[in-house]
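Taking the form predicted alone, here's one chain by itself in structure tokens.
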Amino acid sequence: MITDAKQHRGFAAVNACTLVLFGASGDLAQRMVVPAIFRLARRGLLSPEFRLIGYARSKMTDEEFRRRMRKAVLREAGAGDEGAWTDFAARLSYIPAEYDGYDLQGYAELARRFETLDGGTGAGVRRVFYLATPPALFGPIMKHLNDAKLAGHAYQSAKEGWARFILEKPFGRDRASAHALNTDIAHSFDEDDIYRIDHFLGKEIVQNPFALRFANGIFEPVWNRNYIDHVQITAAETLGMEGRGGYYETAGAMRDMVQNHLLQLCALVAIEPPAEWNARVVRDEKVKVLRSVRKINPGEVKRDAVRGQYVADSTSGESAPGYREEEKVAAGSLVETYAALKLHIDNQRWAGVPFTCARANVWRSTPQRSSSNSSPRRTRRG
């Protein structure tokens, strides 16, 4: 994908391609994905022929989609980027359609857009599909794209182009569903064309521990159980649900944050020095860490795991509802918005050093405690 085109800080612009953003009307697309792509365009790291097609159920015209993305992008990037936005907005279009079911006209429209956009530039035959949707839609979307020969083995063999998939977390709901999803994907797509990503790992503060540890001779010699008593990894957010109550009711803090973002951070902190700095070697070292995590026995759950739910609060200067008062949340919901795990990594470097991974809303009142077999109690944590 890399060419010798316009350079910026050691990076080159990529060849012309089209990115299809499924779930384009959602929170993730507006808060992270489109602003990030805009920054790439602003720095000259996208081909002039690059195009972005939004795809979602929400009814919008191309111009309405551009207005919504403008608000998201300039809120994040600053009002001084109007000129850059005007150029970027011309690259955006939108398809309002269903992801699955009987009405699959959206995929036919997508095929037509690809043909229109190509124009000999290759933008239409080089395709990136970004699935910022619930994991239950990953399989159906990829199946329909393969059936329509817009991606997959049939497409790759018939066209002089390529198709890549970016799958956002969560990947399935549990081990069984993740395995089933992998099996479905493998029927039509090559593993090298699939990118399962955790956007949390792109944050600068998440990447800093590598430099802090491996680029400083002071820290690496003491980065072990002989000098470290315990490790705390906390994701302290100031956000409430902001319309995501329906999603959170199916996920909760444990699935939304702990088993992906925070376990990734735990692995990065505890990792052994990789023999090479490439994706596969770093991944393998992280897997070694996770395999060394001691299983929590049923009798130790109450000692090593805590779940809670935030209540209404006004101490931050504004009134904030409790989780059960949020939109699309059941009145008696037991879904956790606070989750903490104490983990033990049984290897030579970390034996005896507890790792605590916690997700919390810092500006809400202290969470009401809950467990899987009891109702939440509105008690303060000490």
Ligand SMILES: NC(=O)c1ccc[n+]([C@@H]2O[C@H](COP(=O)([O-])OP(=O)(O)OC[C@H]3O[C@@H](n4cnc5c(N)ncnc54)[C@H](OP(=O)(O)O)[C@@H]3O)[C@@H](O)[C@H]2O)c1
Contents of the next structure:
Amino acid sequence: MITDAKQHRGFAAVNACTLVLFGASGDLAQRMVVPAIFRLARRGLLSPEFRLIGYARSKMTDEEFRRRMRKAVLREAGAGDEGAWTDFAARLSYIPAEYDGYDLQGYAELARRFETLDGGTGAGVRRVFYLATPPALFGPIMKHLNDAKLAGHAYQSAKEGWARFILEKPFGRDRASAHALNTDIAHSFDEDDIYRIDHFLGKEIVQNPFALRFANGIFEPVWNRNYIDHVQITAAETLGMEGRGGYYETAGAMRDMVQNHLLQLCALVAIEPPAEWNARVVRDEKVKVLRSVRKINPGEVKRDAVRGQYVADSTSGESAPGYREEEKVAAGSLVETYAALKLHIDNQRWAGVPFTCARANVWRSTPQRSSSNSSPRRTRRG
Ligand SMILES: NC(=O)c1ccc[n+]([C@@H]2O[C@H](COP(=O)([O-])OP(=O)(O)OC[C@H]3O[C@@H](n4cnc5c(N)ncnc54)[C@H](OP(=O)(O)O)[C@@H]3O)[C@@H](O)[C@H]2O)c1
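For comparison with the form predicted alone, produce the structure of the form predicted in complex with the named molecule.
Below is the entire complex, every chain and molecule, led by the chain shown above.
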């Protein structure tokens, strides 16, 4: 896939392809995905034939979509030069359409766009589908793309090219729904074409323990039960709900952060040195760690798990609402905004060393005051 010698910090520009962004009118698309793609474009890491097609139900013309993305890009990626934006904007287009239901015209329109894009560059047959929609739509969207032969086994066998999927968390709501989604995917798609993304792992602070441990001869010999008493992994954010109350009511801190991001981080801290530095080997080593985590039996939940919810607080001299007073949150909500788990990793390296993974949405940041001065909110324990 890498063809161009143009390098940027170890990355190379890739072949022409088209990224279809489902949920393009949403928060993730505007705050993260499009600004990230713009940064790649600005560094010359996208093929000149790269195209991005936004897809969502909101009614917008191509031009309105570009205007909205311009605002988002300038806010998130920095102003950059106008030339880079103009060049990037010309690669964007938009399809306003339903994801599911009776009216599936959007998929027919997508097929037409791929045809017109093809023009010998390959941009129309090399496809990345980014699903930035609520997770309940992952299955239906993938099914419709497969039925329309725009992706999946039928597409792969008919064309030269590929169709890959990027799925963000949450992947299902529980074990049963995650299994069901995996089964549906396996039915029509190759596993190698599915990228289940945890963007948290791209953060520098998450990658640092790896470098600290494996690039420093002094740390690896003491990275074990003989020298470490316990490990605490805490993701504390100086944020209230900031308009995300509706989402949080369906997720809570445990599903939103602990079972995915913090367990990933726990696995990275506890991992054995991988034999090779490639994604598959590192993934396998992480799985070994997770398999060594002792199950928490029902009778031990109270001892090893804590849930809490922040309540209104004005001790810092400024009043901050409690979780139940936030927008789109039920008055009697029991959803947790704080969650902590004490885990035991039963292997030779970590036996007897508790790992605590905690997520806290208990502080509030305000524009007038730096977070270091802010006071912790009081938390209702559950
Ligand atoms: N935002 C983040 O920072 C973040 C981080 C990690 C993971 N995620 C995950 O990424 C996905 C997208 O997140 P997001 O924050 O961008 O979500 P979002 O803004 O709530 O939704 C994205 C788009 O999906 C469409 N949509 C929303 N609710 C829908 C519904 N009930 N039925 C059909 N379409 C609906 C809307 O577009 P139209 O109405 O125009 O179709 C919306 O603009 C979610 O699975 C989320 O859990 C988000």
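Positions refer to the first chain, counted from 1. Only the largest set of C-alpha atoms that superpose within 1.5 Å between the two forms is called the rigid core. Since this is a predicted model, take the numbers as computed values, not measurements.
- Once you line up the core between these two forms, the Cα of Asn347 stays within less than 2 Å of where it was.
- Residue displacement note: Glu220 has its CA displaced by under 2 Å between these two forms (rigid core superposed).
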